[in-house]
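Just one chain is shown here, as structure tokens, and it is the form predicted on its own.
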Amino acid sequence: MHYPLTDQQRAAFNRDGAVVLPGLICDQQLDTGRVAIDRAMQQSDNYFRRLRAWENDSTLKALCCDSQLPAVVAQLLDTEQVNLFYDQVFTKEPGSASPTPWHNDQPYWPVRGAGVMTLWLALDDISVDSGPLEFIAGSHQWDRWFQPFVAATDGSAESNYDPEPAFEPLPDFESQRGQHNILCWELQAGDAIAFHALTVHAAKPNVSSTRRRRGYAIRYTGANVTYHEGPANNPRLINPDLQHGDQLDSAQYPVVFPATPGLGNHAAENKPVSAT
């Protein structure tokens, strides 16, 4: 399956740091993905700790590595190489009252470079009351690295990390809503949101009484992204095969676009898709 990106979608990603990709995965990928995500839910009861599921699940491995997704990432990042960074499951069950606070992602991660992004796949229809994501348009262009928060098991903020000079205090974006262009979309199952790792975002609570909100986030990097040993690294993302400043190519962060023999590539058939 190939997904034809448009010039308008690429322009929106570059301008806003987030864009909707309707119908990014097909019905078969959606059906098998839901089963796999429900298996991955057994990995942990902590909202943020269901990650690196692709390493132990052939269905998720195929979706992350062998599907149309890496080719889409290559176009959005305008890069000749894409590495899979990691994957993560985000599920908000009906009546989950806790919002996910405003933040940007890259301060949590042991990578540096501009080409870092997420494909966030909606595995259920997502309405305004079932926990949609929100994004501050253009915030990826600020080049501001905000202090990560320590998350509670339900995904809410428990506290901030100790002050770290590498990152600035997180502003109260909730009280500043009127000062920003905030993007929020209702999604159909199979749609996705592509967003940059420095785009400031949050998620509303799932206050619906019956609707699950299963989201599957796949993190990818482009060429010239390097491994970083520094503050606030998620310990589950530490790569024992890499040192500070190394390129990411490794078994843990495989090259998935294009095919590169000897680097654990899984995407030999992916080709760039022409815009329509």
Ligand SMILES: O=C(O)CCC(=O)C(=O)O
Second form
Amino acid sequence: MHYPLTDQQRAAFNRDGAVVLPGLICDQQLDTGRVAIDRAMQQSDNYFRRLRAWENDSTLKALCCDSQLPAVVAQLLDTEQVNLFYDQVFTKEPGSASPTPWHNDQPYWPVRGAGVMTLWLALDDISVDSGPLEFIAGSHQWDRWFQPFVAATDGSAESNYDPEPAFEPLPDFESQRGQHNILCWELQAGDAIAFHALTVHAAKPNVSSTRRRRGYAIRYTGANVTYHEGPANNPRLINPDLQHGDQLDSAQYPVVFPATPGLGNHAAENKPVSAT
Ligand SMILES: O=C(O)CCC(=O)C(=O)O
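The block above covers the form predicted on its own; next, return the form predicted together with this ligand.
Following is the full complex, with the preceding chain placed first.
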């Protein structure tokens, strides 16, 4: 399947750091993806710790690595190579979830370089009361790196942790809403949002009484992104095969564009990922 990106979508991604891609995945990918995401939910009861599911799931591996998605990323990042970085499941069940606090992603990640982004897939219809994401338009261009927070099990912020001194304290964006252009979209199942790793974002709680809100975030990198060892890195994303400054190509971060059908010997095969 080929997904035709428009010039307007590419321009919006570059300008705002976030853009909606309607109908990015087809019905069959949606159906199989939902089953796989429900399986991946068993990994952990912690909102932020259901990650690297593709390494043990052939459906998610196909979606992340061998689908139309890497080519879409290549166009958005204007890059000749795309690596899969990792995937993450975000599920807010009806009436039960906290808001996801404002943050930007790259300070948590052991990678450096300009071309780092997420395709966040909506696996359910998402309305304003069922946990949509919000983005501060243009914040990826600030080049501001905010201190990571430690999340409570439900995804709410508990505290900051071991910040790199270079990272600045997270402003109270919630109280500064009026100062920013905040983007928030209702989505249909199968739609996606592409966003840059430095775009400041959050998500509302799911206050609906019946609707699930399953999100599947796939993180990708473009060319010239390198491995970074630093104290704020999420320990679950550490790649034991790489050293500071290395190119990312490895079993954990396979090249997915240009296409390498089946990924040959590049991709991680059924390595256990610790559940916490
Ligand atoms: O879906 C959410 O609640 C948060 C998503 C998020 O923060 C991310 O994908 O980086």
